[in-house]
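Given next, in structure tokens, is a single chain: the form predicted on its own.
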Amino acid sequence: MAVCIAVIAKENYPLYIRSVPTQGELKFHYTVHTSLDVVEEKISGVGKALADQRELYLGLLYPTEDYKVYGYMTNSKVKFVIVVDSSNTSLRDNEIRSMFRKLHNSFTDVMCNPFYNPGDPIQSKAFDSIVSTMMVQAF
């Protein structure tokens, strides 16, 4: 499903970034960085009402002519970045949930993880599991 998964720390730096065209990453890293921006302009726009300050599912950040950006941000204000290819037309917006839903609950058993520093890049085996097992359903 997923070409390209990003976290994404509050000071907007890159926990963990893994893609699967390893030739490509140059450019996902830039597509990572680039939809940042939509992100801080979805989070401060004015006039929001209080049920959607508590959703957590930013939507399609914006296409490209070859990706999908969707988004999501923690409570925390750690944010996940999924890339997905625009020739997958059978993915629905549920799915990306269910798929944001998954890699949550993952970063958070990192989190808890009493050896893990908050802050420092991401180097869980089993989060690491879950990225891979999201972005090969694709192929």
Given for the second form:
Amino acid sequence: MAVCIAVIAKENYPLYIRSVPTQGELKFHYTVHTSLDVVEEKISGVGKALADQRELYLGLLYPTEDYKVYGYMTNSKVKFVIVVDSSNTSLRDNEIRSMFRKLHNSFTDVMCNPFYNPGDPIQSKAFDSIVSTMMVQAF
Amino acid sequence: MSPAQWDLPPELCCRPVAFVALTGLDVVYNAIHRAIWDAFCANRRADRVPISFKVLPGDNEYPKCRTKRTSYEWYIPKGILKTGWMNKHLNLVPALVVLFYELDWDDPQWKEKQSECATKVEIVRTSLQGRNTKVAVVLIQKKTPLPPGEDLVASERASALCGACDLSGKSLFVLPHTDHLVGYIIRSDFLFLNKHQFKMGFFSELKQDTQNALKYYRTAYSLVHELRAHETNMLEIKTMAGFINYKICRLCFQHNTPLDAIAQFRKHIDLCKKKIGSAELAFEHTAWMSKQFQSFGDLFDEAIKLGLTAIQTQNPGFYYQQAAYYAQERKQQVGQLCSHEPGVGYPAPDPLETTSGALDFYGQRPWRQGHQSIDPPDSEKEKQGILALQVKERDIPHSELIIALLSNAVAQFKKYKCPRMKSHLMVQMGEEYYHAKDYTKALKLLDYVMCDYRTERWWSLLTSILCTALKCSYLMGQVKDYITYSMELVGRASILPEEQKSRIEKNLIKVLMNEVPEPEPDCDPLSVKTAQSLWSDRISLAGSNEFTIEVQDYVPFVQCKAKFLSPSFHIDEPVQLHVYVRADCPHPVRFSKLCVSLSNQEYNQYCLLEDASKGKDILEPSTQENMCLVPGKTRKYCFKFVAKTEDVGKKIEITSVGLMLGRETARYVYLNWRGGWGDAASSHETLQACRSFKKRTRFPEQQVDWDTVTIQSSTMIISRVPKISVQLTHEPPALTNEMYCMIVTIQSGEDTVAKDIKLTAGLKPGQDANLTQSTQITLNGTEVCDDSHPALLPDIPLGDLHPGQKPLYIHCVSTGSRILLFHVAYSVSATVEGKDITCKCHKDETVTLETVVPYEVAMKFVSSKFEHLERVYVDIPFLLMMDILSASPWPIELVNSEVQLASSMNAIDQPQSQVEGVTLQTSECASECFLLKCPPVQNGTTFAGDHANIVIIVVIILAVNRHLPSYVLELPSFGRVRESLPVRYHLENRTGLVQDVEITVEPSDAFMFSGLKQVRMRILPGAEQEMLYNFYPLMAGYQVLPQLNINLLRFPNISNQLLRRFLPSRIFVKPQGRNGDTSIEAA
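Output the form predicted together with its partner chain next; the form predicted on its own has already been displayed.
And the full complex, kicking off with our chain again.
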């Protein structure tokens, strides 16, 4: 399960960040922010190949000592970032993918809300609860 | 312990190379020996096997070899790896000793020299004392050897020498001292190498066979981890594991298998991560971890320098970064573990002191070297030792270490396109500098990266950086920075809780009042004390109390939008400007000045809002309220001024809006909005606002929705709306060449006199260039314009306006439409806001004028029978027919027409205009007709017609045939049925040639005739022939005469048709009436 889930706007500012409260929130913000380096490199480097495949999942962005950071980018260039604890070896690539898909679906619902102004921070209970199901449960 | 405790020993980090000792060389005094030595050492290139050479005297003392155990039974090892071991094998014990000896095969004293050589070998052997070191002998010879096998003496003596020295044949070399020295030496390098491959043990294996060495290391690594680990030997095991891991990774990089290296390192880290060892010395573990990462980073970096390519997600930066994390953790642990009571000092006697000054084995405790049982031998000693280590650790400059590692990582991430990672590390560096109390450096770094986070709108991160930066600026007493950071932390970009914002705002107000602010929380108390005195000094400091902050680089807590009410203002109305200001701090804030700078600075004085009660302590309530910004409410300030007449046609821009916070008497800061609006976050907010569905909720009176305020940062000053009318009276279309009259009527509706009226009339510039040439304008309609008249008449002065008209004539030489411009300029005085100004006004009127051709003249030549003529013939009269077709939409009166004949043509009678005074309606046609004749010789005709005051000259070239016979027919004007009709044909030859003529007459139904039906004759030049026929008409009416065909035999080309033109083909035959009979009888 994730320790941090973030939605990043096309312009690379955060639309939504939630992390487990036990660890430093700021640290996760930095982790998500720095992972954008890799996202940018990935989308610029293999732009053509990626566009052909229509592959939204960007895979493991970079491993740190303690966490693994995964990325996903929608067609409108909104990025999702999921941070997972490195010790959590039970999570497979497929599960990460399905987490992203779930996240994407929920994000689509947010975007469909006529009262949501695209580009504003996401404040949606439905989205929150979807994210909660994917987060490590804090005790 | 020194900070170098965690550094890897240098002999571990260097690339190990075999140590070969050379003896018997006298490099100082013997030139040949020197040359050999140089050849070994000086030119070692990459193609040669890496060996370290050293010249030693023959009887050098090598380290003594201890007696090897025959069995490990009862052997309790004191440790794993002795500290001197690697150095010993790298620099002290040679793998091979090479003895150089000068001896030629044919030396006269061979026997003596052989035994001397053998003695030298023996000396070397003895000094090595049973170490497994090879000995080789090199004979330095002056003569080039013969090919092997040919020199029998040589081979015999060689084997003898080998026997004497107890050497195998392979260990004897001959080095002829010739030109090919280097080549020989390279060869011998390889041979030496083969020798020492035998050297036993994995360590010697490493000397060059890296693959095998790697194998040994891997085994060793797994063995190390199989050792029983407990608290007492944990450090030793980790140290050894670190060494071996280092070696393995190094070799992997050397073998160009970086992935193996990384995998090994990961394994190593995963295995060792949890082996913390003694909890009281936890910092030792983190220090060790940090070192592991750092040295791996170094190895990685080194490999990259040698050509390995790294990628963004796998580069040395990550290892340096992790090393820095561990260093930070170490620092934290130090804070927890080493904060002893002040009384606790370094224990005496020093438990870290050893008799030799160094450790015997890597990774052991100095106070219990060689101790191998689980429990410490002496718990008191153990305690003292730990205390000593802790006290020593306290003195280590942790921040320096961390910063060095971070800056290493920054350099790497910069290389691998990770700007955000770089920024993040720089933030950490800044924070570390802050902890190390180097506030200047901290602030510099933080300030540098702050704008990255601001432009990317990561407010959470920006807030955290700003908080640190604020602390730094507080502790250094940097007023401007303090104000800047406070403003941002109080504002909307900050995610600080309200009470924090409130605290910072109160501090900010204090600073603006030139007071000492409250210290920031969690600051070092000592630094706070220094800071407070710094701030008190600032109070007394005169000057430097004025600051300007360029808002576009920050997100301050005051926002501003300035706009002109309209994109353009007429000169006779006041320019209006609104400035909207809004604060988003927790407490209301009062400003003392608001000023707008415009591109024309003369207006600035009108756009200024200032504390009226400057200097006074109590403000009037109205002003006080006016200049107070209530959080969340938008205030509007209106300015207006009258533009100067010189600025007509110019743009006025808001260059900046300044808002002064604080008082001039104390300390004040100017917030400067360049262009009148917008800080670092505004553009995005504006974009979001205009996308927003939240449409304009109704605000109560006097309140404005911030998002709906649009920007209009420039306005145009345009001239006053003219109160005059320009009317054009004319009747289009114009005719070509006509002096077309247009009447311009200017009527003033001004209240005062319109002065200096000037009219510019004519072709509107910018049209086709041909039009300019074919249009002429004049005020004088009595005479026809020529090319000297311009197409545009500028500035026709009309004086002060007396309502009137101005006729204007336009002469268009070509057809087509053209745009005419009438520009009326005048000045008038007006009063705006109690100011008298003279306004220049102008009005433009354009009209599109169509020009058409008034009439068309068509001409043709016809014969006297009105038949179309393609040629006219000499002396034969013809008619010139002229048709004038009116194309004008209104009647045109033809004043006169005239035919101007060229000299080659004569009029038969006086040509008089037949259309004089005729009026033609639209599409009516007038024709006239002139009888002309061409006298012989001439061949040209000019015709000219004139009409009204328009002249058209038409030149028609006619071709005239000069050499044809002429025929004349005498024929009565009518005939009568059954009455004889005599017809005589005259043929005259006007040519200079004799003409053969054949004449036939074709029968006709209407006539009987008598006369020659077919005849051939010859007519002399100038002669005439007469033919007489008697026709007898049979029918009444228009009857076709019997056709006379004439063939000119000499000119077969001349058509019969042409000749027949002159002959009548019909005749009217009257019926035979009764009355007619009588008349005939009478006749």
